[in-house]
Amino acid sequence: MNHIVAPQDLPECLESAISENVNAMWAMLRAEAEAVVAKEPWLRPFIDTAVLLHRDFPSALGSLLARKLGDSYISADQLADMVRRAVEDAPCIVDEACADLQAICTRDPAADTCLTPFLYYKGFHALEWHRVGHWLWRHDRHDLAHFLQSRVSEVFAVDIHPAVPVGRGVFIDHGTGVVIGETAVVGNDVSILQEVTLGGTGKEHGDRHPKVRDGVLLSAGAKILGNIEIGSRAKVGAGSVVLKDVPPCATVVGVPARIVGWCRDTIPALAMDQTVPEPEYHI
């Protein structure tokens, strides 16, 4: 499969680069639900709605999305107008899933295509949420946003706060549990597995909540608590509670976290190894 490259702070010029990303991975989305439907015929109807009826990478996703979350209150047809809307006002929400997804095709050895995290994976599906309800944060419109993120945490069981900023290339690797705070920052090219927490470290006000820099990776049941900083390229085992700042490039574990080495892997978040060597000192 070729790369597709995840854009980070990319400047005007490269904006058509950016489209052609996101057309690259339609076509081969629509490859792969090709393949399927010639494999297993009973499931046609569903990857037409899903993939082969729409024209276009958002459409597709918007459609997706507003199917998953679709109540009573505010229907999948209402859901879908939200998401074309959002994009049009800022259409690096697209940029951002493609990125998101090709993150999920690098990453996970259990994603065979690029197709089966996009139609099932409810890690990418609450992200792409978490999208359009920052977005919907940055327009004052609280609310609303605060309804999306309570319904995603039903139908996910991944709680974001819709004031918190995420960068590209964003990995949430199974979902279940992961719960972001309302001041904490999620930098580019992270993977956050289930169960990780970032979160306060009691009822105070203000900015109270982890910031994770670019490429870490935080293992399985993680909790990093307080207004804290997890450096770039950083590691943090499973299981772990870190309650101070972690260097850029440290791997750290245990209650509560140590480091115990430093960068084995270039990137952590892209490697994905979540083994860690036994404790040396504190942080």
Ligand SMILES: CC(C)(COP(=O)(O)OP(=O)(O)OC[C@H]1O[C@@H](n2cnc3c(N)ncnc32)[C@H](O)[C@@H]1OP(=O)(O)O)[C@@H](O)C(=O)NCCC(=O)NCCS
Second form
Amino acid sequence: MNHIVAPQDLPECLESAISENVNAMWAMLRAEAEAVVAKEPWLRPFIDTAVLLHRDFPSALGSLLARKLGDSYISADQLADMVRRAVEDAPCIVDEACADLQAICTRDPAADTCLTPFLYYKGFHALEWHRVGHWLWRHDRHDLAHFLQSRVSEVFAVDIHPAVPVGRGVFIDHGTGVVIGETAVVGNDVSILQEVTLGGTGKEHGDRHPKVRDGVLLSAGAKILGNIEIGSRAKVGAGSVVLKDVPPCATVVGVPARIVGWCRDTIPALAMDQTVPEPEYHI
Ligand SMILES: CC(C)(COP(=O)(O)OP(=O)(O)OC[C@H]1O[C@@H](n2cnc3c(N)ncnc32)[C@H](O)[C@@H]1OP(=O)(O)O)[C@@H](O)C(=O)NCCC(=O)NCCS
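One more: the block was the form predicted alone; return the form predicted in complex with this ligand.
Full assembly next; the chain just shown is listed first.
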């Protein structure tokens, strides 16, 4: 492994131990896994390897992620070791993964258990690999971070530059075709559907990608272009092209996007509220 450069600005959550949330999630996943093998004996080998033979959530998640990404250049065992080192150095990765999984269980009506997204949702797997890649990036291990980005893109069809900071409780639904550029920022409790791009316009250099604040819902196929801000609790409609800042709470739709309404009491990304409110005014 490469030498790790000590980071100057370690995030606060590095100090945190494995939280009660993580332990509660792990107990739930084990109970759900037991129920699955009781019903579907053919799945026993897979469920044992993925969940029941592990002592805790980080071990199960690291092993699952590693088996999905291992190849002839970096084996699943080496990748599992990489994840283990990452979570030992930055336990917040585990807390964030648990919050992401909880977000899916809460927001996705198709997720009847937490075990289903844990085992099968590639948006979740890609995001958790991104968290490891971002840890590498922050420790100046850019080559390995790019290798992971490339493998994640090949395997899960999700392409997130490893420099991008992503908040907790983020739900990337389906995942296919999601692209997030180098200088983008994604806040907490954001929901991102398939084919979303957080890209540059091609006319700017340096800091050129969108900043997505907390609680934003980005619907399928939305293209958010340029160094613009999508304010907290905003909603972006499916297929929209957003080229200007979106104020907090606004709903925007269209090509180019225009404001068609404002959020009321809910946080759209949490409610997965994809309705378009009554029009009030346009930008
Ligand atoms: C089309 C593009 C190259 C801009 O071209 P441009 O000639 O510089 O255009 P401008 O930015 O001056 O915009 C001109 C008008 O077109 C509109 N416009 C710009 N891009 C648009 C798009 N993609 N779709 C619809 N309208 C667009 C602008 O709103 C503006 O309208 P207005 O005059 O009514 O305000 C750019 O917006 C674009 O789409 N770049 C590609 C970005 C991309 O694919 N990024 C992904 C990276 S991963």
